[in-house]
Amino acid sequence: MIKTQLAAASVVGKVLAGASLTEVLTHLWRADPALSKQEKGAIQDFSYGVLRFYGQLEAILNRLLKKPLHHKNLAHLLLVSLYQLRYSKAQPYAIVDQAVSASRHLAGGKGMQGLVNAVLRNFIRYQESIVVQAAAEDFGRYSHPRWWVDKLRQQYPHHFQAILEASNQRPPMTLRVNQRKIPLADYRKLLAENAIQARWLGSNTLQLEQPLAVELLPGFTKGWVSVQDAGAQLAAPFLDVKDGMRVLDACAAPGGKSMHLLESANVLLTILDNDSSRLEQVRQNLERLQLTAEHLVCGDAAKTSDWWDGRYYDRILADVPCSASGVVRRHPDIKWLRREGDLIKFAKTQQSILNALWQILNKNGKLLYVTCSIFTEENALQIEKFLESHLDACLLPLTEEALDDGQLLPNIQHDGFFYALLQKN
């Protein structure tokens, strides 16, 4: 456990310094190929857990220290240990002993064993009252940046607490059954035969009671099923594609929505993304699902002159870059990497992409604007601005599955998304 505690503390420190959690973990796996599956699982659990509850854990630590701790690596180790004590099933005495031992391996950590022991044992002794004290301020109560909490309180005065609480939960594992390969009823039977419990959420969507490795899913390698959030699975039905249509999926990687479109109808699909390495993931998904796209293009959705072939599209899916504020339970580092000023930068990018793609859409064609954000600056306000400047655009109603304004807020069934379906007159 010492090795995993130290590794997780290092990961947390790098993320809080500005690095992506996914990139840090990927680098760690490559740098230390000897790590066992169990060690990787523990490091990932500790890292995700600390970042998920960082506000609470930081508030707890501050109340346990008599003075600020300037040794950052030691502070991160204590956060990992507090997460274990608060949220894991390991024996408290074992966690404390391992943390004390781990502190000896930190540069400058000599002589800190007494502090580590005292801090963690005091938490065990006074846990209930300290947790209550930590929740006295929004940062400790909601484990989100203060600006984030303030913005949600302003934009969703009746729902902000539920949004924040949902965003701190572990995400569900949701499947999309490939209707071209196997009927939903048959796949549900397969899951039952393999003692995998799942509930139907509608359409071809199943949510597992317990997440599991994809290689354990019946028929995964044969393309019978894909992992995709229930909220993300609304995109293809909303876009209403039909056989023979020319369709563009802009900003497409890693391709979950692209695959769903190809499973839904025999369309001529152009898959666009500005990251060639992420397009490789799309190719792998196409191969696994045995699907074919007309074109895979590496290009900028806002600069259509660089890649567009001059033929207009009947449908366009614009899943634009955004703050990803609706998917932080899957990527808890986002909470601590984002700055309020980033929303302005994202909004400019989104508007430029929307304006560019509109020019290559057929008359009477439809464009579905999508974000995985819950902030109105990237969503409803963007569409209002677009409609004001494009008199040939009208906003179409969505099905009853979405809220009236197109905003899906994160809950137990799905992440947070925004959808707006625009038609060109």
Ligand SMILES: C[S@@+](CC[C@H](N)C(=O)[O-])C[C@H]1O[C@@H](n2cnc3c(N)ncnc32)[C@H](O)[C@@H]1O
Contents of the next structure:
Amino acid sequence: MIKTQLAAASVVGKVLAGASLTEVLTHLWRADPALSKQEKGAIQDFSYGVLRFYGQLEAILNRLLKKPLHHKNLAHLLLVSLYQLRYSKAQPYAIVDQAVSASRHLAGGKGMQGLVNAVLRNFIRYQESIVVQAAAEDFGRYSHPRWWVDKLRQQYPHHFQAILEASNQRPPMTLRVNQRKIPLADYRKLLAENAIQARWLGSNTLQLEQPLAVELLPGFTKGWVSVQDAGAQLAAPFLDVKDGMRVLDACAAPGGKSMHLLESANVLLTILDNDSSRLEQVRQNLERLQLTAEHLVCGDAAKTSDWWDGRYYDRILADVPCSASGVVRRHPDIKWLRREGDLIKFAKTQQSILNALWQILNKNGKLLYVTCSIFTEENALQIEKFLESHLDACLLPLTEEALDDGQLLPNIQHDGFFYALLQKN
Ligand SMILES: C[S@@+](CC[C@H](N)C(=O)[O-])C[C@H]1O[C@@H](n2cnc3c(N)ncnc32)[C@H](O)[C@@H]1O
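Hand over the structure of the form predicted together with the named molecule; the form predicted on its own is what we had up.
In what comes next, the whole complex appears, and the chain from above leads the way.
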């Protein structure tokens, strides 16, 4: 436990200094191959948990300290311990003892045991009132950066609290059953036979009661099923692909939506992404699902002259790079890594990708613009601007009734996405 607390504290420190959580954890697994499955699970739980509730835990810590703590590693260890005390089922005094021992292993941590002990024991003693005090300000209440809360409050005056709360939940695990391989009813029967509880969310979408390792899913290696959020599973049906169409997935990796398109119809699909290592994941997905794309290209969607073969597309999926503010419950580091100014940069990139792709879309063809963002700068405002400057474009209604303005807000069932279906006249 001491080892996992220390490792998680170090992971949190690296993320708060600007690194991506996935990359830090991947690096740690490689650097320490002796870590057991349980240890990895604990490190993952502690670091995701601290980042999910960082605002709250930091506000709690500030209330428990008599003066600011300049020893950053120790502060991160305390955040991990506070997370455990508030959100785990472990025995409180065992957590405190381990944190006290762990602090001895930190450089400069000697002589800090008294402080660690006092802070954590005071939390146990006054937990409920301290948690209430910590919620007095937005940062402690919602565990999101202040600029983020302010922006959501301004853009969604009636929904911002629900959005923030949904973004702090643990995400569900959702499956897409491959209709080319197995009927939905048969797959549901298989899950039941394996004592895996799942709920049907419509179409080929099943949500598991409890997340589990993909290897435990029946037929996963045979391509019968993929893991994909329910909100992301709307893309392929919205794009309305038919056999024989030429389709471009312009920002495709790791390929979740590409695979869904290929499962839906016999299309001639060009898969494009500007990141060659992420394209490797697309290749693996194609292999597992036994699907074939016409072309797999590494290139910049905004520079079509570098890779376009001159044949227009009937359908284009533009799942553009974005703030990822709609998928924070899966990636809680995002909210601490983003800066408000990033939105302008994303919006510029999105605009240049959209403008370039529009030129290679067939007449009467459809382009589906997608982000996993909840900020209007990347979504409704972006499309408004596009329609003003492209008189040959019209916005089509989406088939999902609840999505009349294209903005899917995160909730228990799905992540946050934005969809705009454009047709070329
Ligand atoms: C939101 S992710 C796509 C997720 C994917 N559609 C799926 O469903 O699995 C955005 C992708 O766009 C790629 N990307 C970013 N800028 C790009 C550009 N200028 N041209 C092409 N791909 C780009 C990134 O490498 C990333 O893989």
